[in-house]
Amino acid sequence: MSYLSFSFLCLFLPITFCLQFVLPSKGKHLLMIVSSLMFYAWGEPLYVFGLIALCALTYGLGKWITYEQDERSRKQLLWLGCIACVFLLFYFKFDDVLFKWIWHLSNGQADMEQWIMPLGCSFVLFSAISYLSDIYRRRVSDCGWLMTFTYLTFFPKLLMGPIMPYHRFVKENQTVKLTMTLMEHGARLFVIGMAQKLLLADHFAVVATQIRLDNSVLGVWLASIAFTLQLYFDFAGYSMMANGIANMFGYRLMENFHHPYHALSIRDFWHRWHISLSQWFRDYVYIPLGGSRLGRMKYVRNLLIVWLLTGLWHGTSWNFLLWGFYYAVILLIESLFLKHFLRLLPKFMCWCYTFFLVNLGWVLFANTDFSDLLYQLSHMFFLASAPLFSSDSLYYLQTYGSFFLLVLLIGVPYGKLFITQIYRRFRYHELIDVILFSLLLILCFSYLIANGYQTFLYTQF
Amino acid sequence: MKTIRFLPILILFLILSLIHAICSKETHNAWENRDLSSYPSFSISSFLSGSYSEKMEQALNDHMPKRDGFQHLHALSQYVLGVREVNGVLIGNQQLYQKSEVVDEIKWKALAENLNAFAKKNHGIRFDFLLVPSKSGVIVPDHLKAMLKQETYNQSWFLNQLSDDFYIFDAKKALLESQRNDLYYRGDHHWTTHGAYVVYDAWRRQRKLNSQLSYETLTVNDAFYGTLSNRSGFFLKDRLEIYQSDEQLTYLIRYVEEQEQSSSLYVKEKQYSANPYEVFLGGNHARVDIDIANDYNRTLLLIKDSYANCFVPFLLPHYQKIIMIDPRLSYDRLQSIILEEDITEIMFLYNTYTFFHDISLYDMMDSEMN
């Protein structure tokens, strides 16, 4: 079930949100477990009993690590669970390649059975390993089978993240308050988030695929930044409504993006895109890797190593691989080179500097095609002696311009001062707020009755 | 002052439609032209094969209230952000376009070496190819230019490939020489009643054919919304209008299929249908026979989509016999209907999108020349 269907929005959501008003408190976390189960039946109706049995046995091993004695047994089971959650993403990430290699040595005589990767499954995987981690790490107590169950099967996270550790979970929810400020803040992020996705992502989709590899230079440029806006509005406007949602139930998640766009260097652009992915790389790999702490060569390969699980992780095309070793090459120039210099520069400076690399990036990233990478990269870099701009381009920039103004607009710091600083003075602003969200929500509808939806970009991953 | 708050809003809202969709009756779209999607029952297998979810999503976005209000509003908001595409329609000076795919190359040469073949093999028989333009050949805005060109470029492209066999009508020219701004509906698909006129009189004074009669217009359907009107959300209100002659014709209209009759070409009963267009002989058929009562010893079959079914009319005085085809609805053998009704001239009558979108020729011609 996706955020953006009507199943969820008319059925599923008014309903849950209502029941959660008739159910004690206590059986808050139950209803949240059977409404997860069922919002992710409603998707995947097989892959539900995986989902159970996943939650069963990593709540199981978990509490025979809390139980365990001795230390050395205990770093067994640690790691049994987590090659055991390893192997099923590398299975389900594989299952492609595997099956073609297989069939490739049998002479097309193997009769497999190809499995689809079921819905949020590195999502689900990782939780179970950031679960096992800090139980094993005494970072948390054992908090019984319903927060478990809550941690791993909560469906505002379930497809698409954020992968919030464990600990921080039970931290941020073991008892739920459900204050009418929260649940407010929550209806507001969801609506806001539905809006980046369905008016922002949306329409620079168009752009991004329809003049991906346009004749011109303009036209690829265009493209490849219509491309980096749509990721993000997408990816973060989804993590928002996932918020949204779980402060409408009385839970908190984590910030997925901090105005990644805005960063100053590239990793000051880690630090605030895909936070939660970023971090469970930080604290269940790099760090027990030993970071930074074990000499220049140990770091060097730490970083390649958590660079190249990055990419692994988003898919086994290759492209994606070359995209995690960009970065770590990017990172370990900065860290080895570059970061005095950076702070010398002017900040504006520092911000193209880092858009340039970013937006180059995600042209890696979206390319799984390597002659349709070489194409945009050419294009882009004057190499291909390509015009400067197509008539397909001019249409797709005069087209879609207002919508890279409104982005524009959005972005600098002056629009976020006018809102706090000046429109928060004026007297019925509250007013006006509850009338724009209802307008805002309105819109949204109607470009869902109209139009549908672009499915959410990390749906695949 | 007490605090608004949004949320009892969102979920009102949202119940609100909940209700709404689980309790209308609706069974079909006038708008959309379309039957709506009825509910799903529950089943074990239904649920767990995927398919009770995706039918039920399908009913509830079929049943949300004011629908036809919600795309209005999406196409406005498109319109007013500065977006010209709305569901694949383009939104030129007051005119709605369709936009034209690249055509694939292989596919249409194969169908214009199978129907080079088809009048060689027909030899003796008049063949007639017209090719009407869609709205995006004649009336072109400037801020459209570039998303409109496929179109110019397919038709000149594929007119090349037929042999001289074949008298090409360039019906594009008599548009453009018309300097009438009522050619096609804004919001429809499809040519006006003048267009029709404007291209049958250029091609009669081109094959020399002489007609006495005269005709004055009459509206059948002032407050039109055509396809793209409905598609795009973007509401633009047409006249549907049809030509009438003063000396009365005639004929007897016979729908093979159905096995129906007819005295008329128009359908009054469509008048104010979903979709009035079809008041010209009721709309698409598979195969429509018209007898002519005159003198002329000529029957022609058309091979036609639906910018024919306006056109038709006009080419009444000048046979004894029509024989209408539409490739998208009929199976019938084009050559067995030559021998058996003595055909004298046979004419391709299509639009340029429709032409190029649809395969129903493609395959009609395969299956006749192999």
Contents of the next structure:
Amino acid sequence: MSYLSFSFLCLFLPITFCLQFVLPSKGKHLLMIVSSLMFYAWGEPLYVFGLIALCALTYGLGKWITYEQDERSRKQLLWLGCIACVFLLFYFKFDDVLFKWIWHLSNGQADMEQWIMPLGCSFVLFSAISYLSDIYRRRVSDCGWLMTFTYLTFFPKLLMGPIMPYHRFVKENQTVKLTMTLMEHGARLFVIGMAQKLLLADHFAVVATQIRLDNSVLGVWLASIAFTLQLYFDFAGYSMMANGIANMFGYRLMENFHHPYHALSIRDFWHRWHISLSQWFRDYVYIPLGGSRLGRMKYVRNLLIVWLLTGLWHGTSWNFLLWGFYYAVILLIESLFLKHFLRLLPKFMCWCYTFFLVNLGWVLFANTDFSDLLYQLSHMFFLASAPLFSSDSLYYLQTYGSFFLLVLLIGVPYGKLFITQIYRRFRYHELIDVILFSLLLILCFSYLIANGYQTFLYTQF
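Same protein, different state: after the form predicted in complex with the partner chain, show the form predicted on its own.
One chain, no partners, no other molecules: that is all that follows.
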């Protein structure tokens, strides 16, 4: 079930929202578990039993780790759980590659069923590893099966995150406190996220598709920037909707995006983009490997391991490994050579440097076909016999250039602060606020009815 489907917006969300007012405080976690399983079963009726089994096994293993006194045995149990999760993740991620390999070896004679990767597989399994690790480190005490199942199945974050650490989820949500302020804040977040997805991300998707047909240098650059903006508003919009839904039910999730395209370095960018994934790899891979404490060579090794794993997490195609290696190299260069130099540059130059590298990174990310990647890069950097611009690319620049710039300016904190300061000067700004959000919601529904919606890009991961 998608957040933008009418079955979710008109049936599932209103009914579940109303039910929470009938149940006592202790029943809210149970309601969330049942509704989350129904939410998952709507799109994955077979795999919902696998999700229940994963929750039960993870909880049982966590209880075993909790009551085991021998430290060596506790560590072995943790490794058992983590290896099982990683095996499942790699099995479903590499199922397509394995299927093709066996098919090729058997000359097309092998008769085997190819499994489809369950929705949200990466996010759920990473959450399970977080649960087991936090139990092993005694960051939290035993909170019971209700809290464990709520954490692993929580439908606002089930399909695309954020991958909130278990100890933080428990701290924020062990006691559900539903207030009017929180519900109002959640509703606003949901509407803004919905608008980002429908009115911006899906619009940029259409623009990127149209411009990609142009083979001039300007056209290829405009197509890459359109995809860069599409990916951000698609994923950030989803994350904002997820946080909004959680708030509407009295829960709190962590922020997953913090103006990433305002970053002044690649290191800064990864502190702002998909924050939950970056922190997960930092807490459960990078720091356990030793981080930067064990000397320069091991720091280089650890960074390469983390970013190659990050690439593999996104997919089995070679371009994701290349994308991970690309960021590992840039972060190493920044850390070892450019850290002090970047501080001396004007902020605008740092922003240009960062946005250029991020945009180039998304070109690697988007092209799973090597010939398509070479085609786009060769046109971007004048390595192909392509015209500098064309009549179509000039038309796209004239039509969408100001829109691109406006979106970038509004998306940075300074732009939002400037708009907010002007807006707060109105005498009846609270009433205007309600009217504007109501109109935005109507606009989103109108767009949804007229045009439908495109699938969220990160559902494939």
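Just so it is clear, the model here is predicted, and its values are computed rather than measured. Positions refer to the first chain, counted from 1. Take the two forms, superpose them, and find the largest set of C-alpha atoms that agree within 1.5 Å; that set is the rigid core.
If you fit the rigid core between these two forms, you'll see the Cα of Ser391 move by 2 angstroms or more. Remark: with the core as the superposition reference, the CA shift of Gln210 between these two forms reaches 2 Å or more.
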